[in-house]
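One chain comes next, on its own, written as structure tokens: the form predicted alone.
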Amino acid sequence: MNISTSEKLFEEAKKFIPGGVNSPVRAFNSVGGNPLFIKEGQGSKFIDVDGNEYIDYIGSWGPHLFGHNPTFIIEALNKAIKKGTSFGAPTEIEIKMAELITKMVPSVEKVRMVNSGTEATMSAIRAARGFTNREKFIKFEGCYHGHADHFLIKAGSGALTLGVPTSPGVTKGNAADTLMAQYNNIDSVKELFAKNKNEIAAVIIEPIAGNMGVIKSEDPFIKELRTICDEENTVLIFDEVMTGFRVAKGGAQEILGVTPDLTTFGKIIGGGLPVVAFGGKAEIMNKISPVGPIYPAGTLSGNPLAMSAGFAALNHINSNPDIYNLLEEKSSYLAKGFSENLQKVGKNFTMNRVGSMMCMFFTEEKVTDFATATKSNTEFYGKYFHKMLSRGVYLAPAQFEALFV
């Protein structure tokens, strides 16, 4: 397989872009080797600049539920772009998009459009703090909510200590307000509430984690988490940037049967363009400026191109109720195939899957949280990744990322 053009482009990119990439996971540091530069995509496949074709299992990290370049999204974009790319003023398509989201996800009464997952989760935390007049919040080890300062925190020397920064530039003051709990461990949550009585504004969680591999929150855990937040007058935030409209029409909250106070959405709601949103209870969302005092803003938020692509994607889902049955059938078949092939070579692994999200961990142990996920043999995953790549299958270039069908 010739990848010489990709290698030349990567060397050129490193002269002008830190590490040669605009997002770290693209650099292949976790699996070794150099990244491939992609030229075009169609359906379930894309082609690199050297003409090599791959089955794409990252789908731009989730949004391509219908594959690359679906006709109905391209048509919506072509129609919109003729009228203008951005106005910095309201457009009708924003209303249609917001109304459709509230119809598809019952927990969302009002919604605000933004431009990135980091922006959505950051705004949701700010809304929760402003609504409760509290400053601290709980996040879970292994969950990723973007790169805002108060999210780039890891557990301290003990599982229940205050968090410590994981990146230079993040202050200790930010870390002090971020409390770390263990995923699927409700006792760790209870202890934090006991130690920080009437100080916790929010709990934010990926209800189905996609950034420590795919890990589903267990039923007793997520239901008790909802109960505790009710008892403590704390805002429960579901980060469904990955899972929203991916695992089900109503997202992870539909599968789990738990209603959050606020939800963040991304990936699929943009139809391949950068669109993200946060929304939930009207009593919280009505605290957002210009109605209330909590201030988020964005020049390109709700721009007509992104709204047109997103509306086309969500409308297609809403009009085709069998989509998730078909995705389940395909994903189950593919996960079974991955597993059977790995069993043939006698390799120890665990396959986690929820709908069209899946991940294979190279460990014998059941993976239910960050600690068990990190027992995976990441060196072997790197070898597996490159063997699959040489056969025309493009997996996530990192062990702890989800695959998307």
Ligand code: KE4
The other form holds:
Amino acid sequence: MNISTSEKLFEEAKKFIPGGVNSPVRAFNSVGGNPLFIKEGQGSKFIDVDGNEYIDYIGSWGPHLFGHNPTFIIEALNKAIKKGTSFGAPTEIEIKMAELITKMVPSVEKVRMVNSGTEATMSAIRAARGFTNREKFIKFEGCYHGHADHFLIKAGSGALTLGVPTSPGVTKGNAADTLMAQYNNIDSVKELFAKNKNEIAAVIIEPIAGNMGVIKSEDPFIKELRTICDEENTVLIFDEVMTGFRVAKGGAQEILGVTPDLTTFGKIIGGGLPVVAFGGKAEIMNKISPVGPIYPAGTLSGNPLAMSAGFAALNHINSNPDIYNLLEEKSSYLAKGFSENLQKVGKNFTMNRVGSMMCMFFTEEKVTDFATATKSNTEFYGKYFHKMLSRGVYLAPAQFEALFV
Ligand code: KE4
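For comparison with the form predicted alone, kindly provide the form predicted together with the ligand.
Starting with the chain above, the whole complex follows.
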């Protein structure tokens, strides 16, 4: 496989962009080798700058539920762009998009657009803090909610329940209000509530985790989390940036049967463009400026060009509800194929899959949380990634991610 142009471009990119990429995970650091520069994507495939074609199983990390360049999204964009790209003033498509989201996800009574998952989760935490007048919040080890300071925290040493920064530039002050619990471990949550009585504004969770590989929250755990938040008057936030409209029309909350107070959406709702949202109970969302004092804002939030792609994507889902059966059929077929091939070479692995998001961990153990996920053989994953790449199959260039159909 000739990848010389990618290599040349990567050297060029590193002159002007830190690490040559605009988001770290694209740099292939955890699987080794150099990233491929992609020239174009069509349907389920994309082509790199050296003309090599790949089946693309990351789909831009989740947005491309319908593959690259689906006609109905391109048509929507072609129509919208003729009228302009952004006005910094309200447009009708923003109403249609908000209404459609509230229709597809019943827990969302009001919704605000932003431009990245980081902004959505950051704003949701601010809304919860403003609504409860409390400062601390609980996140789960291994869940990723974007790069706002208060999320770049890892569990402190055993004694400490307070988190510690994972990145320079994140202050101790920020870390002090972030409490860390263990996924699928309700006792770790109860312990934090006992130690921080009436101080916890929110619990934020990926209801189906996709950032430590794929891990589904277990039934008693996620339902007990809802009960505890009710008892403690704490806002329960589902970060569905990845799972929203991915695992079901109503997202993870539909298949888990648990209703959060706030939800964040992203990826699919932009149809490949930067459209992200947070929303939920009107009594919380009505505290958001300009109605209330809690202040999220954004120059390009609800941008009509991006919204036209997002609206086309959601509209397509809403009018084709059987796509999830089709996705389930394709995804189970694919997972079976991955598994059979790995069994053939006698490799021990665990395949976690929820609908069209999946991940194989090279460990024999069941993977139910960050601790069991990190027992997987990431070195072998790197080898597997490159072997598959050389056969034209583009998996996630990092073990702790999700593959998407
Ligand atoms: P962004 O700020 O990257 O738009 O969204 C942050 C985010 C929030 N919540 C969840 C559940 C997410 O998965 C993400 C972003 N996901 C990563 C993929 N693991 C984006 C890829 C990247 O960082 O380049």
